[in-house]
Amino acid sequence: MLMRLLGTGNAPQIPVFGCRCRSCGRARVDENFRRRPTSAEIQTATGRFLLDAGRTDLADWVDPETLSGVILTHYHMDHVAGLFHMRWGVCDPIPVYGPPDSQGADDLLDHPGCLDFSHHLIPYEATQLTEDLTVIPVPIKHSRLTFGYIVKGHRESLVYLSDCDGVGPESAQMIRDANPNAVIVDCSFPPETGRNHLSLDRAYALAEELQAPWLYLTHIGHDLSNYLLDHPLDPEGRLVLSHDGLTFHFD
């Protein structure tokens, strides 16, 4: 199984429109610091799925001939605006799974394309999307409904925690339980800020609540990253920054 993180900013994105912040002001000079819109993707054996589709290009470069379908932690628009194009593609239904949640995104259901939103994951409960791809959806803390994501390959698995201001008890116990190879976490603001998502110092009490050797953030707004250009992460420590394009293997 492959995970590649195809977008790890938050809803502005980095650099932020208008914005000369440190931040956005080398993010500008140098791709390597561009965070776009969260999305990322999973590859099996067997079948490629993205997993939120934040990324307004995805459209331009996602293969519909070797895209198997499209897993939603929620229906926020950073999360979702790819689909807006998507949708139109002249191909065969595309399944998108996600929360039962009947709002979804401005005209997105009522006018679905060849995107079928009906296959509607419940919480706690296994669904097997490929012979070697099963996710268990885990309610979060979110603003609105939401899913974070146990995904699990033969023998190897990974949580994807997006947007998240924090997990329940039943929801981390059972995270606890799959004992993942790697966790992926919403992180937008510096310490003791923001609201709906992570703050570093919520981020690092979530890695103790899970018992994670590590977590993988994501989501990463400009005031984060402009914090830690002054407070960089301690690199032998369990909170590791991600960046657009990482990827991880696993078998």
Second form
Number of protein chains: 2
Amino acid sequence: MLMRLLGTGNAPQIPVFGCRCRSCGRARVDENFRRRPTSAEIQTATGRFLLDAGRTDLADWVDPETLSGVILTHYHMDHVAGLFHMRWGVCDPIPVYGPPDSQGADDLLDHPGCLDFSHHLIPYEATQLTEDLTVIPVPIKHSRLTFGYIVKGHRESLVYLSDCDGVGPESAQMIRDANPNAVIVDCSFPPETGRNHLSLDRAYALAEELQAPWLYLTHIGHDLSNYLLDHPLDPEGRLVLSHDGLTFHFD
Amino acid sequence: MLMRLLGTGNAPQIPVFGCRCRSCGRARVDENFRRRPTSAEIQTATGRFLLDAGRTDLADWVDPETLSGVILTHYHMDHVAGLFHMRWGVCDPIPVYGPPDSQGADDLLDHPGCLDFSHHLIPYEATQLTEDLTVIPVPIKHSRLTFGYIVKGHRESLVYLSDCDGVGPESAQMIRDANPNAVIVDCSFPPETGRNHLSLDRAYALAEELQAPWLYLTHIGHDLSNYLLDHPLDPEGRLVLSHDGLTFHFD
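Same protein, different state: after the form predicted on its own, show the form predicted in complex with a further copy of the same chain.
Below, the chain from earlier opens the complete complex, with every other chain and molecule after it.
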């Protein structure tokens, strides 16, 4: 199995509209440095899942015949924007797994089209999506109801925490117990700035709290990106900066 | 001045996600036949305006320094989706002119970022946006509060009616009085089908009612596109099928 990061940027993305900072300028000329809306895809032997759907080009390259479902962390626009085109698809119903947020986003739940939003997941309860893939939603701290996910293969597991301003004790314990190979976590801001998302100092603290062997930072904002041009992450440390396209293998 | 159509498709666009019909298959291999979300840009001697903002790639190629404002017909997602990225821009405030719809779309009005939504237009009242450009909003029939626009240069004018399921008598009279060079109008469906948008037979009737010299059809759905492969528009008639990129010149 693999998990590929389809985006590692925060809501403004990188480049930010109209911004001339170093990180945005670089991303504008070299798309390797772009950071699209934070999201991922999971490919298993028998299925393919989207983990959030904020990229608005999904309908251009996702084939509904090979798409087993969409797993949502929450209903902020930068995590669901791509569904507004996909919902009018000519295809079999596509299951959407996510938190029971009756508000959804704009009119998405009122006019779901081919998307089936009835698959509410229950916190801390394992749901086997395919023979080789199980997900366990863990509630995390954010400005609205948001799930992180423990994503388990047969032997190995990853933890995906976006968007996130910390993790409560019950979720933290479950994550430690899962003994994940890596934790992918929201880190939007430079140290001691921002809210509703982690800043770099709080990401360090979370790595300790979760006893994560590797903490991959995602949901990166341009201020953090610029900060890291001058203050690189400790190469001996356990924090790693993600990039769009980064791929994890786990079985 | 010129008005360039940035998109001529309905909410599902062409190609529709997963659809294998003739029109969608053609658009998938030849992007000249794509129909993106219905929208336009107006370029004047002194400014550039977006007329709706449903394309989600606007932040990639619109320069906020040359953007004078955004004019909205209404707040359905396929007309405002591009604003969710743009709103976090690093730039001067961008005026958004539109109907006084307090609901907006999702959390757009609550978190406007660089977009200034305070510029409500008053039906039937001319607003001069630049020395050479005046717009007059005309309420039109749709499933929520929607303005069409009479777009006037010094001598010539265009009328833009999207989304539209017809025009009431007061708006129709004002459009006739404006004596436009062309009317660009929503026509989503084959004859005698659909709702909230015009079908082909009702577009013919509207051309008569408005005494439009030319009626350019936009907001095209794939069913209408397929119908027109077998039933071409009367080449002697006043109806013309738009395409993405079509450009009108008026002064």
